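Encoded as structure tokens, the following chain is the form predicted alone, with no partner shown.
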Amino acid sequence: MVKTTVPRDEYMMQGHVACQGCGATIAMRYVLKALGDNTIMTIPACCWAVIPGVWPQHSLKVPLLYTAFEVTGAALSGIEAALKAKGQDDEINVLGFAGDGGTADIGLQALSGMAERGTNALYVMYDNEAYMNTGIQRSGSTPFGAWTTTTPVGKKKEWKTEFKKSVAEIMVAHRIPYVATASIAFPEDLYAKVQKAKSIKGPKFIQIFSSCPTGWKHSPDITVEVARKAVLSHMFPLYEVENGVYKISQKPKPIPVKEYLKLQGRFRYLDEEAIEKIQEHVDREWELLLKKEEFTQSL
């Protein structure tokens, strides 16, 4: 695990309108600590389009460009082009901050285009595993077994039947210079990864695990505990891929995934067979990640 000192400087102020215990606010706080106020950010339709507050008040100390749901990647390329025209493209950090719905699904095409164009910007996907702002609908990032308003369970056990889409691996396949996963439960690691991304020229992508008490049906006071157990159970591994080389940030002795799942009401319907299916999937994915690290570091 990375050991670093997170500065006291704050660029996210009091007065935001997020739900109590919102993990996405923790993600924003540490991303901006790493980037500083010399940053221009674009936010699509998502929870964070609402969280800053009602214009003309807002809780962030950086300029914001609000865009449509699907165009964060395109907006980043446009901001970078404008800065190039002004001769400021090497002076200002360009940040996209979008949820998983606007990234894994609706915004994937624009994100792919941004990567292909080589846009010098950082795209952060705060991952709360559903379309939370519009009513807790399932997204491509919603895990197998989860209740959402569009996978409502009931007697037919109609929970999410597909496993979570790996957006980080999709971005690795784009051959961009830097891809990482991070978690609000490990702020030093998150901060260090954003700082590293800041130092690299070209398109960068970081997926930040951001617990959501409202959509996940857990108490607001255990937001960080939930996020921590996602990492400790290998449900959400922390790693980075720099120029194609994998490095796992933390290799904890795993706790059973059941210890993570039982904290959240969205999984309370699961039977032992479904939990075992999740455990097998998690174990398989972890072994694959270990092999990727071993192979790419040997090249």
Second form
Amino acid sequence: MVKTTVPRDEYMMQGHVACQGCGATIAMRYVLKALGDNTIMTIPACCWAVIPGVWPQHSLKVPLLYTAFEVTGAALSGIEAALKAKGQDDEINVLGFAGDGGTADIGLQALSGMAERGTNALYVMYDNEAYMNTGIQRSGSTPFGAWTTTTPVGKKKEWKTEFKKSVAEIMVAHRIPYVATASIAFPEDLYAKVQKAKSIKGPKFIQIFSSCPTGWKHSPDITVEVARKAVLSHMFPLYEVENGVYKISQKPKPIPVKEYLKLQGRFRYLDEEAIEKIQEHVDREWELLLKKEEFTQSL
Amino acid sequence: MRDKPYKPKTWKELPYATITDVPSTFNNTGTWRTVKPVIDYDKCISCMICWKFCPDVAISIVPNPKEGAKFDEVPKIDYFFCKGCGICAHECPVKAIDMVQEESK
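Form predicted alone done, so how does the form predicted together with its partner chain look?
Below, the chain from earlier opens the complete complex, with every other chain and molecule after it.
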């Protein structure tokens, strides 16, 4: 037997209709590997609403409830209430799997409500930084400088001029027991975080960075490399917050953000000034995160 | 789960609710491919990184068919499902996977 770093059980089947080199499918594969088949899942409108295939096909080995765009959090509370009524809420995991549009913009109030009600469920946001399913429109989670179809770049350089909204920090402010960020490029870390979330009672939130070759305009073979460079350049730091205490999972020696940006066509138009602005923002955020870790651990 | 593709002839054969029981494994996503990954088993070190990062679960771990080889298990690509994204070839630490142009049939 060759030793593998993650278990071999698969709960995602072949034959799904994701794009070539899709990052969100890797995220789903590892989340389900960690949760196991004793899971009820809910998915709003997002890429994963189409990936399982055209009806009557289905590519997940767990029961799945499709919901409207804005109600993932409410659906989680509903499923949990039903399980409680049946007395099965301790044995069955409840999972919500939503994209960044359905979490950061449209589904934010339902997510906030779920966190406030203390629903015992895991909410996973797979972050591909735009509304990819409907054709690459900007979302609150799209980073500064990115091209999308609603922030087009032509003669006028009208890329997105706002910085990425940090949903993980919003969830930390809800004082829920577990918040984490993870990346598809580090499956062992992702697996461990979902396992940890599984063992904690109460609302849990994990944000998974999953690159999208179609929307980010990079070739499908570098999906994992792009996700890895996002972590190495501190664009997307990996950390977890347990009961308000920060712990940074990886403190890599930073590579310039340019290394990350130049891999993707959506950042092709950026001039030196804009790249400098992104670098400054990233450095400041990283410094802030280090301070938060130091401060919360000293409390 | 059904064991063959679901093709209802009339609407009367449809189920009452939108509940599905047909696995997506009937979908031949291999037809999307323009380049195909080929593993050179002489170079392969069975690290299973290709298996780990395959978005289509098209790589499985199988017993090594070669007698007396160094590793008892090797990765195997299922070309019925492989969409040819090339993540496996890019991530392979020993460059044992080549992306070969598909020929027209």
